[in-house]
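Form predicted alone, single chain, as structure tokens, below.
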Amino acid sequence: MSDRQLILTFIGGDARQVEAMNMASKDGFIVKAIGFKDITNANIKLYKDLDEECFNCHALILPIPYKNRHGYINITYDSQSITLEQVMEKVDPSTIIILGKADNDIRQLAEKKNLHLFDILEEETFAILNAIPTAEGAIQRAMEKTDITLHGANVLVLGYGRIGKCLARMLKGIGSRVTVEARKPEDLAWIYENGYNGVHIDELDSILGSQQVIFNTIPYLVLTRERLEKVNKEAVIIDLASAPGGTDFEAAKELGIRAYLELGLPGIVAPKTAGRIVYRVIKEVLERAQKLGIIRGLKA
């Protein structure tokens, strides 16, 4: 089976999964939607609601993330509101399933069905490649959320993960003065090495007071309200770990200091570059899928 005879269907999702299933159209790929409108792409079949001609289809995309906050599926350009189980009880055993955040739910449902789950954000060239635009937008969140240049700042990144490195290579070019915080001795040589500050946690309330913009990447509470009372007034924090966060938000507004959890920074602030890089992991788990036998033939 080739790519050429592929069919995808999308449901949901934000201007990643426009972009993305452009460019799967653009590429010879049967592409159908639900829950999208005024799409220019002729050759894109959209959907009212959930057809079963939707689900002929070898690999079903959902958002990244799949659920919205209210626990439907995350529709941004439509007012639908979609539950996983009117989704799932009409897809065939014959689909793949492509989402983002993957969760108890769906993994039960998915495996009552037989079904196979790749999740999105558990590819390692996502997690590599979205690192650029995350970092990029949390820059640009800290430069409009303050009243100074990041050049010569004093910045802290929290975490070195594929965030945290990207973070602090970016802004260590624009001039920041960066210090990172990590705990694994081998990250701190890494620190050191690429000629940041580095700082292990357990020193972490020592350099608080100095810095200007604070970054946390580390998905668990770290600044918590005896963290943030060493915080300096004027400073401003851009907490990108998932939701809660690993800020004391509560704390932060009692103490007059700013925060603000940036989540899907991506699909904000770079939509066409995040979904060539979704349309790019789609196309890794589909040749994946192919090799490993996942993907079959449709129903007649």
Given for the second form:
Number of protein chains: 2
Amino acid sequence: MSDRQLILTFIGGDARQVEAMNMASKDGFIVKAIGFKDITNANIKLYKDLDEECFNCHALILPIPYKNRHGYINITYDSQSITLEQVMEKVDPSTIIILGKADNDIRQLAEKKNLHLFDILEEETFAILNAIPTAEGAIQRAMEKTDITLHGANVLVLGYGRIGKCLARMLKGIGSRVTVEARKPEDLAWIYENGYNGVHIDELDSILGSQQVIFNTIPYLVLTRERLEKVNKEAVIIDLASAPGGTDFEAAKELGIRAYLELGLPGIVAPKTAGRIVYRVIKEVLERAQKLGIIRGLKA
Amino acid sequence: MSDRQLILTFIGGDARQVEAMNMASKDGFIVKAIGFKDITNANIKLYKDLDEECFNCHALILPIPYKNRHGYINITYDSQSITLEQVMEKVDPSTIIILGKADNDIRQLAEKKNLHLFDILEEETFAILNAIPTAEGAIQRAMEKTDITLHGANVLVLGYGRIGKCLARMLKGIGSRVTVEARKPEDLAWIYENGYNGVHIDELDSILGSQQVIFNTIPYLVLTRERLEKVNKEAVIIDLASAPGGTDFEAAKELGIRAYLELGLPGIVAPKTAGRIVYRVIKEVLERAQKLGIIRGLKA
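Output the structure of the form predicted together with a further copy of the same chain; the preceding block shows the form predicted alone.
Let us now look at the entire complex, which starts with that chain.
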């Protein structure tokens, strides 16, 4: 980026946004923040309320996901309740909005004001980079939940998307006996090329009994009661697929199989790395917006 | 082993001995046990006291280390206090003793009775195999103690012995940027061959500032106050060298560097795997003792 004197305003978020703000400030951006309590970085200007001044910015960065379960802006470090409407009312049309998990509410409000929205969760870079702390976090959880080493263990990875690829590679690096389930013939060919044991979903049942740790990345019910009945009782299941996961957790409980739905691992096990990823994607989005000419001058 | 009907008596120990007993029983050994509370395996005969009958065995297996810090036999699962003398008084001279951390006390008593002692901790197989859960446990701890991923992090491994080798390989497999410190030119050549960044101890100071996680395996004071002053304040040190470790922990504390002495990781993070390793070494010792003709017939 040629011009680093862009102004970024962060409204809410968690440790990831704190790290992203620190990096942005270090990189020469002017950073304003709302919804944080203690900002130790003197270069970041902290606002208590939705001050007009904080809307004088080139990009507004909302949390990932931008809404909490009560429907307010997802603020972790302060007790403020800010609504999307309050934000959108004050935002200047010259500002771009970068956020996580855009829904119809924000899309409609943005369209009305002719605002440009960028959803971090829809950025391929984010999805790939975020697979790393997700996979590493899953490995940490598996280490914590088992009384065996992953080294030498039979581990099964369900799905060969971004997380599955990263998980399989790391597990092999630790010394696990890695089996990966996939459906596409080309995925199974890559799985073979990487030296993993490949299994088509139709043949899954035959290997379930010998697996000691099962990682699921498939976002639909793949570990059904029928399949769980074939799983070793001492196995541990780490389910990474977005809620409600891909495991029949009730059946798992009844069968005495330990199964854990682990969501949002990057922010939990490696907030700093996760924050750096968020920042990298924000920068990519800003560069793209500049190239497209949609970052405009400020009012003042 | 041709004759599996050997009788093994386990006196005390932890989860590793429980796993070893279960495996031994499954393999056809006759297993007797003292110093355990709840043994779910019906094939293992549990004795409440040092019954004469439990000394009717081919091998007596003591804990690792065999003594606790009060000088008694190291019993985890029962409140009994058994002394070495009580055991050695009753043990039959035809029995071999397999234990961890033999000291002069047991060596002298064994010599008096002409008993064969085998120290598991002195078995090379044990040292190599035990490096695996030690390294994996160290990685688990590093994941838990940091807010970054090990993937992409600058990690330093001090020492290239069994644990150093295993650690470096696993860390590289996860995706860390691995630097290994060694002194011998041939070690540094192997370190290069493996694709790690190698550094001689004399050049250590120049790279300390850029490391995010430091694993120490060297059993003498290597992380001195002088060196710690060059370490990044946000770095985490995982020290695996036997007590008191290779870190000046007082200096680390004063400098605000988080440093952890992690001992006995295999039994803590992967007791089942650690137990299997113990069993594998016990079997090796028994086979060797049979070949040497020092496992004799029983009295009864």
